[in-house]
Amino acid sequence: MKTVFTSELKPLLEAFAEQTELYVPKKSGEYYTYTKYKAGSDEPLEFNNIRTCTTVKEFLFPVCELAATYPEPTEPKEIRQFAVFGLKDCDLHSMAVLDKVFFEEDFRDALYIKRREKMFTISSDCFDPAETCFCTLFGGKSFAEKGFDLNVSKVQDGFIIEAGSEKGEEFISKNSGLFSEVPAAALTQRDEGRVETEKQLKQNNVKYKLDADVKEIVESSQDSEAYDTDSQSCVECQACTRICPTCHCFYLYDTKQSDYFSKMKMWDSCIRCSYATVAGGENPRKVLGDRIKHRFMHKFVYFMDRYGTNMCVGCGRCLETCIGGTDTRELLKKLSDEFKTKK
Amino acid sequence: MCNSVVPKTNAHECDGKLYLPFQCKIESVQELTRTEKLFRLSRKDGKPFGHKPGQFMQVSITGIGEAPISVSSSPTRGDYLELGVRKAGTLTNAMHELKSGDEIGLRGPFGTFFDTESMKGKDLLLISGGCGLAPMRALIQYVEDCRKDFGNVTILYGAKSPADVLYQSELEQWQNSDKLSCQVTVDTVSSGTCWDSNVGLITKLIPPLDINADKTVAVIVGPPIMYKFVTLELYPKGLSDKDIIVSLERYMKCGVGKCGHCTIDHLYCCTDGPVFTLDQVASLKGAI
């Protein structure tokens, strides 16, 4: 795949903004969120050193969307081409997880698929991971190797742009005037930077290293009390599931608009008490600890069995957002210790 | 007749519109008890429903909501679809207000079904409690229509009280039939109520039965508590978890294995179920 160099990003972003809606990271307090890029604006681009606070799932599977209308069944609202800049390897992994669910044969979700197909993915290397990042525990990296259309690596005098798909190659060819050949020194610098970040990530998580395969550990934790202990500080705010880039529970509800009825699809959370309650009042997971355990089992065991991949990408958003102070890594480590004792 | 009407695929026909209901007309509404009604529906586009006994539909009333309801009729009876509905929540309360001629939205059929192919040649023990008779009725109708395919057929049905007994005329018909055996019991009879059948829990009806364990399939549909105690009576008869089929109730929301509400551990009740063999779910904590 083509790899090129540019000394500044602005012209590249302007080229995107001409053709499509472009979303870029913007610092809000101590975190990054996404904002629509305004073409021709003087605002400097904020190159995000780590993942944003909000997730890429919001672009593909919005908080609330129109799923069906009656009468006059309409095709999903026209979705325009859009590009997202600054996604990290963990974000790309999370998209791969959602793809498995919503592209599933027999039950393909047209709403998701349409957005996915219209999205241009521009990833970038992490170079200053947060203390909460733990992607390396699950085979994640500080830079993307696949799943992107273009990847941007920041080096001292500019940016290395690498194509990861035909769409990416095409963009580079069409805008060849913006790019030059990559200086050899820049490539070396990029690779050294990547190694350095990787080292830092591993260092941050050395104490959370698991003693066995995560699936095996979680699978053996059916009778563990760790979930109930954890639930004591949980206030069921459900923030962990909303901020999780791979959580995809949703609810369907009906509303009446001025001239039609609509079925809406809205995020839901398996941590919510009445989440699984049936009309007769039976609730298969009444106890909060059981719901937390079910979430872990889904992430690390059931999803792996069904789709052959782990559902946690190690982005660390859940531990940043938890007001009860739950740390996924600590809980996993605890389960890992219990696993070791059992053996 | 039996083979021609049962569709081969299990995929929900949706043309990519997973969440859009198709419109149906209510052909008739029959009051079964104080809290249950039977709705007969036909598709407005005239297409067959393609349902099999044991499957469920997502029923929606525009602007009100959507709920999963088991199919109560067998496809061998014609292109219509019947739903026996208990008034239990928002949607079913609104549904009970509907009259013949009204419109209603449906998605589905969804989920696994009673595998009548593998039941061929077997003796059937069909045990249901409460509104578990609604999905069981679809299977019973199927068995009646393809009676030659099966061995002995025994129906056991339990309700809380005589006033709660569903499908009374059909039960009477099954009880009087020489092609199958049918016993009905109620938990209690209040004084002054006329009742000339069994009184007591459904589990009491099992020990006297003569069961050939080698060729019997038991199907159980009812409230969660029933599964536990009925299976305890079936084991001494020589039946194992592989011979016992159950249909489980969960909150199916999307119907297509994505939204997560109906999960029982790793299983999605909407796509892996609602019909399971007991050995699939017996070891799952909280499944039954």
Second form
Amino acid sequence: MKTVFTSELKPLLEAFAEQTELYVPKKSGEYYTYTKYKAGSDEPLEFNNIRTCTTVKEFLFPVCELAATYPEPTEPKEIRQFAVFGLKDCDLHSMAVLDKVFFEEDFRDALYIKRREKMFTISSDCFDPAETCFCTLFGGKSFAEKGFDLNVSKVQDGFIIEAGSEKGEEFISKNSGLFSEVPAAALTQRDEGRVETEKQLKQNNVKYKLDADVKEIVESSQDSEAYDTDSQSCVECQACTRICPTCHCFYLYDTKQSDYFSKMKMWDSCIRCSYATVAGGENPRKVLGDRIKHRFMHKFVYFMDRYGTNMCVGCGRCLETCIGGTDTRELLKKLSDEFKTKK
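Moving from the form predicted in complex with its partner chain, what structure would you give for the form predicted alone?
Chain alone follows, minus partners and molecules.
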């Protein structure tokens, strides 16, 4: 795959904005969110050091969308080509998780698949990670190795652009005038920066390192009181599941319009008290601690059994949004310590 160099980021993004819808990170207070980029805009460009607070899930799996109508079927809205810049390795891993769910045979989600096909993915290296980032606990990195069309690495005198797909190669070839050969010093600087960021991530999470496989730890925690203890600070706001880039539960909501019925697909949350309620009003998970346990079992056990990977990418968004101050790493460490005493 091609690797090229550019001294300025703006011409690269302008080329995208002229051809397709482009979304870029924008600083809002302490955090980054995504905004639509307009070709020819004088707005300063942001190169986000970490993942945005909003997730890539929102581009592929909207909070609410029309799923079906009756009696006449409705043609879905046209899904146009779009590009997203500034995605991180944890974001790419989260898309791989969602792909397993929405591309699964017999359960293929046509709208998700179409958006995925129309998306051009531009990832970028992390630098100066937040204290809440813990991707390295689950095999993540500060830079992407796969799952991108283009990856951008910031160095002292410009940006290294690496193609990761045929679409990425094609873009570089069509816009070859924007690029030059990569200086050897720039590659060295990029690699050294990646190593330093990796060290910082590992240092930030050294006390949370698990002593065994996370699936084994969580699977053995069925009788742990840690979930009930953890639930004491939870206010059931469901922010952890809403902001999680891999949580994908939804429910179908029926509405009656003037001359037709519609079925809406909306995000749901396993933390919600009535989530598990069945016919007759029975609820096997009325207790909050049981719902938190179920969430951990789904992320680290059930999903692993079904798809061969866990659902947590270590992005840290849940830590930043939790009103009660719950830290996923701390709960996992408690469970890990309990696991050691059982052996």
